[in-house]
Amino acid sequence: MAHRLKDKVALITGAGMGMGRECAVLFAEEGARVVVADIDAKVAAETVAAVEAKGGQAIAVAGDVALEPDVERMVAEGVKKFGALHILHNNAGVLWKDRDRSVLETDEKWWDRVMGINLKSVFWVTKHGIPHLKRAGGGSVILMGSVSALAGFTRAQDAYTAAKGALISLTKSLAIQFARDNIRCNVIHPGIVDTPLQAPYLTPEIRTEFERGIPLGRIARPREIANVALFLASDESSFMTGAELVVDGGFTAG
């Protein structure tokens, strides 16, 4: 086991599957103790088992990241278990292409729910998590944006796009506010990633269409995004804050 996150405690939201699970396992492999936060207690427990199978330590905390009492409790449970908090990885997000469409088609309840999970969750996690980072002498806050925040698409997902765009501004605000506390905040903008969240929409035809539009010629693997999150969580990125890292196979460079 490596030691890039030795003696660190990381809270990862949406860690029950996909990129969140990859991050939990990878962070643990690098020495972190991991607070696995997810709305689904079963998949959170499965991630903990995956971490422990690699020799790591983790705790599962179940709750809805869009609700302040749930987030406050999950943070508190993690700190009670491991004694501190150094990394906040705001990975949780939803991508509902059947419910989140153009502003002309999206119902208010789905707009609000997408905003709650993709944007408000970061508000709650940072509100309740950053005081613990301060007590620890600093740390890293990672936000999960999207290339959807950087470019428009004909297949509109306007709530998702608006939420991810807002995270860019929030990243910069948090970075400036807490720099003197040795707390860094950066945002990752992934392109399309082969995760359970995407699986229902990735028909062979859609997959081929995406692959043709990506200069590297393929869809990302979850571990490739997790590797970027690891870099931001570690001291290797110690002079980076307020930055946006685009990880899209060259899609937005075209």
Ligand SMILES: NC(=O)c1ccc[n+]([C@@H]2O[C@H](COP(=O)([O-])OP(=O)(O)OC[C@H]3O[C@@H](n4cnc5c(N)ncnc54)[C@H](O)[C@@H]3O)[C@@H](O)[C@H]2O)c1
Contents of the next structure:
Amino acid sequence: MAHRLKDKVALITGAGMGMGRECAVLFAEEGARVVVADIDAKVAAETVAAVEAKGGQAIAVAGDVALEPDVERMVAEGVKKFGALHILHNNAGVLWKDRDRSVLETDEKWWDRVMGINLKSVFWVTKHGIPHLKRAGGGSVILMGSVSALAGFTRAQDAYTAAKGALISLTKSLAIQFARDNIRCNVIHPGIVDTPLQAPYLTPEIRTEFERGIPLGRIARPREIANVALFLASDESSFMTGAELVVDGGFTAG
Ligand SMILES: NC(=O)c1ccc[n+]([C@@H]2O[C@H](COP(=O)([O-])OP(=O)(O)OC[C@H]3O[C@@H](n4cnc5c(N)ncnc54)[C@H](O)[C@@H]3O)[C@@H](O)[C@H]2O)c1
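Starting from the form predicted alone shown above, please give the structure in the form predicted together with the ligand.
Zooming out: every chain and molecule, the one shown earlier first.
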């Protein structure tokens, strides 16, 4: 067990699968106790089992990050179990290419739902989580943006893109507001990552098309994004706040 997050408690939303699960296991390996928040209680429990299998500590808290009462309860359950909170990793997000398309083709219901999960969730997690970070003497808030926020795509997902773009502004606002409380806030912009979120869309043809556009020639593994989240969660990034980290294999540099 390494110690880059020794004595820290991390709440990770959407930690039941994909990059969230990867972060839960990695953060625990580095000494954090992890609050695994997910809408799906079964996958959250599986993540806890994966953490415990490596000798770490975690608790599963089930709820919808778009809903304030759920987030308030999940934060409270985590604090009750582990006594404090130091890291808020706002990882949960949805990409629904069938329902979230161009503004010309998207129903209000799906626009609002994507905004609720991908953007409003951060409002609730920070509203209820930051007071605990203040109490702990500081902490790290991580937001999950996307390269979608940095470039338009011909296959539009306008609600997803708008939500991810808004996270950039929110990152800066939170960074400025809470800097004197020793609370840092940064956003990660992953490119395409091999997770259950992408699985329905990654046909062999689409995968090849994506890989052709990525200078490093492949899509990312979840651990490659989790490593960046670990850096932001740890004191190694102690002078970083309000920053955007693009982790896209060179996609947006091309
Ligand atoms: N995979 C990619 O290519 C990619 C690229 C850029 C950004 N991202 C972002 O990274 C984050 C993680 O993505 P991933 O690919 O690991 O996703 P994933 O779909 O593999 O896992 C997401 C997790 O979030 C949970 N979740 C969904 N809705 C929720 C809700 N309302 N309340 C609580 N939990 C909920 C799911 O149950 C799941 O466990 C997301 O914010 C996503 O937008 C992903």
